[in-house]
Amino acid sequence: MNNIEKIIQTIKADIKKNPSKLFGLLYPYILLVGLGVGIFYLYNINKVEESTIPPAVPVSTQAEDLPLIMPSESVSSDISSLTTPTDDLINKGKVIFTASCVACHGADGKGDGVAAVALTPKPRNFTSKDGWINSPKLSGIYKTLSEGISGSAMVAFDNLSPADKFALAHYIRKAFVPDPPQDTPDEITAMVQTYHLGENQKNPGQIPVKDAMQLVINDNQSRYQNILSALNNISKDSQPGAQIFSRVTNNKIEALTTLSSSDDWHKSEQSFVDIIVNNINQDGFNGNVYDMTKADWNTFYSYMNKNF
């Protein structure tokens, strides 16, 4: 037996013994082998992630902002030619839909436009005869139209003329919904006095989403700078009443937020006691309101209501 033979014998003996050895004389390999895995997998990390990821998928519509619309206040028409549809209508309804329903419904009216993957519930599939919160019926699409559908995305068209709405309705009565009910008199008629579709129509308007946010942010930025305004003037201010604001206040900004809400406080201290202890704890002032006597109340309402 040679040596390398008696070597072999000797760590048999070893592990027979004492098998925990084993673990002992393979650790180095395993450390080895995981090392690899770990360098081979760190390599192809992009390579796994392409091949487990799904793809995003890419939105060709890009979604554009609402269009400007000034107020106005439009003629009735014969309703009786409303309620009839007409190539005119149709025609104009397809350009109303494709302009602000197709993002949702999608072009075949089945409910599955580009912004519906997001929405829950899902948009109306048109071109189903089940699950309508209205009917199919043109007064049940008008009503759709007029007063949006609770709980959904789907909000009132306040922007469209009553001719729009029915020129829409038409629209999709005659493109997706099969076989679609008809009114009868009674509902026409109870739609017209619902609707009031006998007389003038005014138009609110509608301005682009992007300026009524700025127009939100504008509003916000000016409050908050007043209230910082005041913050910083009453924090430098040994008067009684900014000493008893000190007092009374948890969070002094919220506090003046909460008096900012409104300006019915400055008719009357007893307004000013209402909306501050209203919602204590929870407007920015705390329980010490409870421990001021009529005389403190009518310092800090003085010079809260001259200093805010």
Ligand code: HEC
Given for the second form:
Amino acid sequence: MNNIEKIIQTIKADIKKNPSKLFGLLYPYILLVGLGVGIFYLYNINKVEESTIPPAVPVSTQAEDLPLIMPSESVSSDISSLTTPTDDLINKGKVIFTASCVACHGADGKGDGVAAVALTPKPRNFTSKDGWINSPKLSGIYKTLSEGISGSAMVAFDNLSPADKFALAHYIRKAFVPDPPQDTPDEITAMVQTYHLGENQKNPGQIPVKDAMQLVINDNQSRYQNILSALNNISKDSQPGAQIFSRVTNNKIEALTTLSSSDDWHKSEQSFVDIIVNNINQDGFNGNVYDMTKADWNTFYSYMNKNF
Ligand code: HEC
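Having looked at the form predicted on its own, could you now put up the form predicted together with the ligand?
Every component of the complex follows; first up is the chain already shown.
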């Protein structure tokens, strides 16, 4: 025990005997903190007055979290059914817009959502004809949603299916854009070709926002894709290694995230064991790892090394 610890011990014992001493001891501290806050406030009085609202997280956290969707391939829909603004598509568009776009674009589409304050350039005001980069045509909005607008907070929404993107485009055009312009047949054809809309679509899958946050998706698109596809493969697999994985994990995404956070374990079985065992229950793995034999570890290690 070092000196400081001893002093703390003595003080603790003292306070136990006579609790009113606690206030005496803390008083100078409280006074100092109070003084500090006061001085800070006076120095910053101008800034405090003009302080802005911090930007909200773009994906609405109040709404229900997104469900886990495995990557899959879906058969292409008939394009003409998607380019026609049916009530179904418009209603679907409204639901997605409310969950994913309102934070920036605002419920009235004027570009005045809560997060807009902090953004330059500002989110598009859909009710105005000015400022459109890709146009409010179906093909323009589809392009924006597929590619994002570089240099702005408008990112590509890769997780949306083509049907979702059309649904959003129809909703925005119907609800906000005055006299929405129509695509020419050539523009529709070009869009179908550029985005391979006639072909079967690969759905990249999606994971709940709280898990996605951990992955910091924007910086780690490829890591995110690896985790999703490994998850998909392992859950379909019946090999002993895959079974061990299911047995020793509480949260599979977290477990894979833990493994993907370092490459060291690919080099030795020992570091594989360490990374898992050192943080049990917080790293997605559970206490079942303690029941594993040397042979189990070996099987598990070779399996994960090969498949992830
Ligand atoms: C984090 C804030 C943010 C979110 C969330 C967001 N946008 Fe945007 N959006 C912007 C900004 C900023 C611009 C303007 C970009 C520019 O002017 O360079 C923009 C522009 C646009 C445009 C106009 C593109 C053009 O041709 O000029 C469309 C359409 C659009 N967003 C649709 C959406 C849809 C649909 C969603 C939800 C799926 C969404 N946005 C979510 C910030 C956001």
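We call the rigid core whatever largest set of C-alpha positions still superposes within 1.5 Å between the two forms. This is a predicted model, so every value here is computed, not measured. Positions refer to the first chain, counted from 1.
- Residue 91: CA moves less than 2 Å between the two forms after rigid-core fitting.
- Relative to the superposed rigid core, residue 159 undergoes a CA displacement smaller than 2 Å between the two forms.
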